[in-house]
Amino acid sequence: MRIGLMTGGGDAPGLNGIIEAASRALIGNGHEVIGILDGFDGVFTNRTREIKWNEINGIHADAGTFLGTSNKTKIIGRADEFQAQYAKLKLDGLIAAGGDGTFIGIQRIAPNLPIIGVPKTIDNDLQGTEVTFGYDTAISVVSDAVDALRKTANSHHRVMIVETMGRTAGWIALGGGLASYADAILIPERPFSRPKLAEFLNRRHAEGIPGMVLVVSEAAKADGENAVFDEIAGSIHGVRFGGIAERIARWVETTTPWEARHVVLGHLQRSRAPTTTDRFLTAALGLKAASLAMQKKWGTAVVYREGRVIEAPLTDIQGPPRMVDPEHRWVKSCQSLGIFI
């Protein structure tokens, strides 16, 4: 068969692992693998490359994506154009690694496309799977940052505010903050009380704690307030969150005895080489995707559930974002550790 391979949406650590694992399995079984460059753009502009074994050997250890990606392609109203251009590629089917934007886009413009979906996002908020690849790497970046910033916080007797990605879900802030024993973790699913947070900071100051580090999800908000965001015309999501860490830092300085600084980790969370955990996961996901393609089980997705990579209907990963349960066991762990959340 002639199988297409595409990566869409924002890059995530492990995309190259999917490409290498799926390609090696397909090529090893006598199939041709055609990489589509830069996500949907590659279909619309007919930009592809045949993937050769020697070109991908070892790329699983690299950040980014060998094929390129894009989350800015305009697809609304272009269904006929997409299907006509896709037909020119003469593919038997497509393996696509992407997030909610990728699969929402495919559903809109090519609902009958023979496809295997591999859910991808560092935000860990896709339905139908317990964990997404790239998440472990992203929270490793957060925990490393907190560990490092605690030294300067203690040296200067400051509160350091670390802003993480995650959009409307707090998984990255929660996982990274818990792993590093941050002093406070603020996530969208648990709007925080300003008076209680101020009381917590004041108490810690009075106890003689030399410095503190707070981890804040980019869409976190206080009780009765809205998240900080900018409207982005033409975006699939419509808004871009960010700026909450700076606002909290200024608030801390005017409300408590602490001096405060903020750090926005931003795309550092995407650009790190994948952790060993993410490498194991992408190897399993890529091999399963290739197996499903060779069995022509189109319209399915490869997901992680109960410690295993399994197949599921593609519709399972096309729902609304999977949010953190406000009473999640990790939240309980934070509370037991004395972390404000």
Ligand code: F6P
Contents of the next structure:
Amino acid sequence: MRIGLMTGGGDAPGLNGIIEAASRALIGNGHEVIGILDGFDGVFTNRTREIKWNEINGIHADAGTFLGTSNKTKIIGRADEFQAQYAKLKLDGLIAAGGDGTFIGIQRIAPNLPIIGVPKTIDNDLQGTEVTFGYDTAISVVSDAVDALRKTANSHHRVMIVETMGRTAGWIALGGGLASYADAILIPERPFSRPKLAEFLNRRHAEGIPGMVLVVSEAAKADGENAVFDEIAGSIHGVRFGGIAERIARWVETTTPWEARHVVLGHLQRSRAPTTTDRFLTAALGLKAASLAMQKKWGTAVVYREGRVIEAPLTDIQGPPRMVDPEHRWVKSCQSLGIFI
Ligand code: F6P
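Starting from the form predicted alone shown above, please give the structure in the form predicted in complex with this ligand.
Zooming out: every chain and molecule, the one shown earlier first.
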């Protein structure tokens, strides 16, 4: 068969692991693998490259995606054009690693495409799977940052506020903050009370803690307030979150005795080489995707449930974002550790 491989949406550590694992299995079984460049863009503009074994050997350890990606391609109203361009690629089927934009997009413009979906996002907020690859690497970046910033926070007797990605759900802030025992974790699923946060910061100050590190998700918000996002009127790039850590730092300085600074981790969370955990996960997901393609089980997804990589209907990963349950067991762990959440 001639199988297409595409990576769509924001990059995530582990995408190259999917590419390497799936390609090794397919090429090893005598199939042709055609990489589509830059996600949907590559279909619209007919840009592909045949994937050869020697080019992908070892790329699983690299961040980014060997094929390039795009999270801004306009697809609405372009279904006919997409399908006509896709037909030119003469593929028997497609393995696509992507997030909500990719799979909801495919549902809209080419619902009958013979496709195997691999859920991908550092945000860990896709339905149908318990974890997405890239998440473990992203929260390692967050926890490393918190551990490091605690030293300067303590030296200067400051509050350091670390802003994480997660435009919808708070998984990155929660996982990274819990792993590093951050002093407070603010996530969108649990809007925070300004008076209670001020009281907590004042209390810790009075107790003589040398410094503090707070982790805040970019989409977090205070009770009754909106999340902070950059409203570039008419921007074709859409809404972009960011800025809450800076706002909170200013508020801390005007409301409590603490001096405060903020750090935005931004795309550093997406650009580190994948952790071993993510490499194991992408090897299993990539191999499973190749196996489903070879069995022509189109319309399925590879997901992680109860410790195993299994197949599921593609529709399982096409739902709305998977938010953190406000009473999730990690939230309870935070509370037991004395973390403000
Ligand atoms: O992949 C999702 C995400 O990481 C969000 O958490 C974040 O808001 C967004 O991507 C930013 O992506 P970009 O700057 O590439 O549009």
